[in-house]
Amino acid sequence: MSHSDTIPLHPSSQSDIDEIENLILNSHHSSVLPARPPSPPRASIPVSSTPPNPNPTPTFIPSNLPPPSIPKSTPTASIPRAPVPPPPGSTSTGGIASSGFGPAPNTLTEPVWDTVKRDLSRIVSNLKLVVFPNPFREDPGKALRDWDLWGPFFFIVFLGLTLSWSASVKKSEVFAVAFALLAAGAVILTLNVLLLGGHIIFFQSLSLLGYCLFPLDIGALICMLKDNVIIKVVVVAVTLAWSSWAAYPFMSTAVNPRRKALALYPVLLMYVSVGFLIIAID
């Protein structure tokens, strides 16, 4: 049998071969995938061949930013400085620092003279701001803003000894029973005043009160003086009304208005008692 001799297939094996044919054909077509666009090129970095310079310059870039503006310049206010203070040795002999913020600082080093005039300077500047009339009587904070205790011991004192030296007998007793009065009273009105709800410091109160006294020591040294019962009740209604005066603006303007008879009237009974002890005493 030759290879020209060829043999007929038959009808369903031909469509079968087909068949085969056309899923080779499928199959190849679905596994070839689409081509992938091209990149775009990269950019070439140059490569130089000459070696690196040790100490290279350095470039700079332009900038296209304005220029700073420079801030104007202001004029700087001049720092006070602090005042020297005083040599030790000089001392304030008017007993105010010219400062205006009370004595100076060295009065534990001054003499003791000067130490005497100052409170016997302050004593008499509160005795005309309070017994005499000026334009500071309305009110009792600037009246006696620099108060003092000094002035009212010695008024208090004073009144005593003169009782005892007008006295012939119980000297001491009379000194006693004046000092006694004279100021357990005035702890007393001080205490009456703010319990009323004065406006008032209450060592204030007490030198206010001491220096009214000043009065009624006048009276009590010229009844000493001179021995006359109808002299030393006219002497006494004198400086019991002036006591009054002196301390009636300083306790009224301190509590309430409608408060202001329960402020003065123990104030009134106590320089009317020493009033009855000045001319009791023979």
Second form
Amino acid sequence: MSHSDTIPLHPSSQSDIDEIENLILNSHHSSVLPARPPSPPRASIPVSSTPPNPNPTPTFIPSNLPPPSIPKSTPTASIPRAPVPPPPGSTSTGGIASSGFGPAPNTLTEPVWDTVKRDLSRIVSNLKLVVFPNPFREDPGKALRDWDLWGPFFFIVFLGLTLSWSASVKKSEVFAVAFALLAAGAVILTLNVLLLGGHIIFFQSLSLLGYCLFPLDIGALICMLKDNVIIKVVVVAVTLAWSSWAAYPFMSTAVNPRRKALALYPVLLMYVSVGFLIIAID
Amino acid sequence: MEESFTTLPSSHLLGSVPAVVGEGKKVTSQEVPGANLQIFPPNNGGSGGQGYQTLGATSDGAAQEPNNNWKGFFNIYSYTQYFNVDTDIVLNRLISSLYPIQGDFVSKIDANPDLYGLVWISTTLVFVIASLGNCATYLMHRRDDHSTPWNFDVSYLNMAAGSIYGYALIVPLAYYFLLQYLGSSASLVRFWCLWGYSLFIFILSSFLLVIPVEFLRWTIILIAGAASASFVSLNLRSYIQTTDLTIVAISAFVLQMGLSIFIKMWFFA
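Same protein, different condition: the form predicted on its own was shown, now please give the form predicted in complex with its partner chain.
Then the entire complex follows, led off by the chain already shown.
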């Protein structure tokens, strides 16, 4: 660690990793073998020896820390003790060494736009997997392996907002009811499957139920724009069927086949109640 | 031979270990010592899903476990024993809740009471009376005045949820404590199961209550209320050993009628 500009702290006040690193660096025989390569400088802004990389891919750039067998020389980069996230938009994206920690440290210092883009692309890919016909739908393990909760969050809030905009009176109460119904409903549906002896992962199921709201979101948007009751009923019926069809394979394969209807009925109940809210709010 | 152990009335005592279970456990453990331990941690529904009453030799040991497999209030696998039902069983129980006179519902649920009926029947009832209540109110107003706009009152949902969930949770609890105090044996889960299934007839009658004819509505709700109330009170009587506790059954009847009248007056006015 940098002893050139900081007063070396007492070893006991350092973090565990720092302690281990010190042990490694100070004992040239490397009697303490690290379980993985020595940690890179966490969140450091590299000096100009490495040019800024316009393509922010997580490439492996050797850290400034010398390997344990070489006597420690003064490091060229100043290593901050605490991870300091650089200001967004900085050009230091390519300069972060990734070794042993996986991609996680990289995302801490990338531009915000990259993070947002990555999350958006994950939402879109999950949406395509869940809601649109594709060959992986029958396999619940594959269907939503890379689940996330941003998509469901957006869809639930969007549905609540749309219903609230459509309502003429008690707007805030409508939003509260819709949000509570959807959020609590997703949790309760997942618990229902678990209680019936099914095998699902809690958050994966929450994620899937949230993504299956996407057709109802579209239906709510159309109903907000068009005020005719007949059109509303038709649109809601179609989107309701679409949502149920999207959720069906996942839910039905999660439980014992003799209890399939018991697991699917509450899903249908929730979507029908949301559909009714969409038709009824005006 | 082993099945009789599962129908022992002591199975409703949570956390208790009936003495005879030890014998059964020894028998199976001699054959497959490791099997019991393996079945324990994963979900009980995996073993319960193979059959709810008649089980093979090795899975019989596992059938004993779910009754006493209480892992704590916050562990979800403690509650799977109350959801150990299949679709056909639930349908059977729903249909039998429509017969007010038979009074044998309690014997059906004795071995395997379920809370699935309570949760989802009451939830369905909340949604149905909130939505159909709005429709019915609108139709009534339109009959008098043809130009009233459709107005969806969201407070119906709040009131429905509060009243139905409150009734379905608190009334069986009160009766459980009452009967415990009066000395009769009672089982809270079975009471919840009974009252839960008794609400099913209100779901069906709510669809009929949309018809905007006042006399017809009153007739329908009174018939449905009477059927449900007699269902509850007749089945409650089997828990009452002595006859001078008939007042308990009558009070249950009155409460259920009160609920039905409340539903009519608040939601289908």
